[in-house]
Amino acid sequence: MSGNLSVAIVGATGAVGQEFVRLLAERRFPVGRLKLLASRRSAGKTVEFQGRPHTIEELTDDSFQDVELALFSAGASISRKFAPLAAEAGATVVDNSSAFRMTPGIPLVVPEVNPEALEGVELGNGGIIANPNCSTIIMIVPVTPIHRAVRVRRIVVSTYQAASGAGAAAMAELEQQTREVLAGRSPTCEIFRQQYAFNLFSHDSGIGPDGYNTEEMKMVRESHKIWGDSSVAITATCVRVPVMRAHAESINLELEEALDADQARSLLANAHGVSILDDRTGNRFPTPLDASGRDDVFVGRIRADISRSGKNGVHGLDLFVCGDQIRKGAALNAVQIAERLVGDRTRRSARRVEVSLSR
């Protein structure tokens, strides 16, 4: 395998696909050849990468010949059809959809949390890796250091999710609705069935017989798989809010051992992928604008849960977090997975050279 990779982006015209392109350039990912794949209606358009225009190609069954890494962000139905084809052609797939997250044998990875799940995966040798749901990533990055230190027994999380979670078309509709409502006109409701501008509503995913919607259950099941521990009780309430980009979450933790706010702050200050914004005096805490376009998950409102702490041996902690759904919640996490695979490949190559020289 050459030093530079042959990379394909599936869903290159979407919000996450465009972020893939930006991140590969920003982070100087070793791209030798880049294929941009999308639907037939987008084929022929151009996207600039590393100062050169790249023409978008129509996604077909034969799109993955000689591709070593395929980054998917085109929806679950596209992934179910084309990700196995890419893997069979030898590409290592990092899939951003929900298609394979809970499939046994397919790693579900947040690099700051469970990089060991990538053991045995080699770039350009086929296989599928699943990227978790954005809300799960934004929660689990800051909660994991606490879980490792004192063990979390229970999580109660409420999310405040931006339009970016539903893609570029939803972001455009929120902008359009805002203009329409301010002008006194009825809002256009094509992506969502109700007014989004100046409103909020329960997440628009399907609701099961237990009353939980799909988004909420993703947070429960995916967290269990990432941690390899289904004993942690998790309940979630997911809400759409009229914010353009970056999700916020209110997180209440029940802990096995006591952990005060200062101890929690110290743990989080040393955690990779976390930035603290917790100014009580100035009443300044994380906002979606703080997180937009940033790699880290921002954490604030770090405080002991006064309803639980120390009572009957139960300890609690509250956090408020914000993370960029398009970036860390989607594209960045996938690119970080790919970067780890590149690092693993480099280390294996170095070991082979050392063995060869020692003979």
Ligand code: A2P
Given for the second form:
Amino acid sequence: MSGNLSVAIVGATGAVGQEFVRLLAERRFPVGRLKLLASRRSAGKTVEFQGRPHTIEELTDDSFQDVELALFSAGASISRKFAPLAAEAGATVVDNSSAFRMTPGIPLVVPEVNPEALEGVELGNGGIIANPNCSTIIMIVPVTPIHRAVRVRRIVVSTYQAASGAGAAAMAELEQQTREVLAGRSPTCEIFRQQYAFNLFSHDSGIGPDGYNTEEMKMVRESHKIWGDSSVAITATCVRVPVMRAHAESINLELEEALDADQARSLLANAHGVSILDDRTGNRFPTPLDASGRDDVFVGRIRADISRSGKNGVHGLDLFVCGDQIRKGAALNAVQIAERLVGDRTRRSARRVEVSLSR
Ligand code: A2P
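Output the structure of the form predicted in complex with this ligand; the preceding block shows the form predicted on its own.
Below is the whole assembly, all chains and molecules, this chain first.
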């Protein structure tokens, strides 16, 4: 195996796929060969990577010969069909869809939270790793340091989710609708069933018999799997807002032990992947625009919950967070997983060299 990897991106023309291309270049990921895969509609188009045009190929059963790492973001049905083929061909798959997240034995990983779930995974040996849902990642990155310090008993989260979570076509529709509404025309509704510009609505995923939509249940179940602890009670309300690419979340935590705002702020100040923007005097807190194009989850409105704190021994904390859905919510998290695997591989080969030298 060479130092540089043979990498494939599945869904290379999509919002997350394009971010994969940008991130691999920006973070100097050791790419030897890059294969860009999408539907037949896109085959033959070119995408720039490291200053050179790369031609998009149609995704087929044979796309994964000699691929060591495959980054998937083309939706769950494509992942269900092609990720196992890629893994059989020897590629390690990091899958951004929901297809395998809850499958027992498949690691569901946020590198800042549960990197240990990657133990035993070797690049280029086949195998699938799931990237969590964007809203889950953006919540769990700042909540984990608090959970580890004082244990979270219950989370009540409300999301304000951007168009990007529904893909590039949804972002284009938001832009188009905005123009149409401003021009006094009726908005085109092809991706979403109702007007999105100058409006907001309950998340467009399916609703179950209990009244929760799929997005809300992903936040509950995936957080439990990532933490390996399903005793934390979680309830979520997920809403789409007419924002382009960063999600916001209002998070209320019930805590086992007291934690005041200053203590929470200092825990978060030391947490990986978190930036604090919490200026009470200036009334300046995280916005989706602050988080757009940035790696960290931004946290503000850090305050003890006055409805809880101290009363009957129950403690509470409120946070308002914003994170880039395309980056940390999807492509960046997947690339960080791949970077960990590259690091592990480098450490393994260094150990092999040491062992052979000591013989
Ligand atoms: P294409 O642009 O050729 O349709 P997004 O999440 O932004 O909507 O992007 C979805 C990605 O999934 C795009 O790159 C899209 O490619 C890709 N995709 C959709 N359907 C298929 C398919 N049948 N085979 C391969 N790629 C697909």
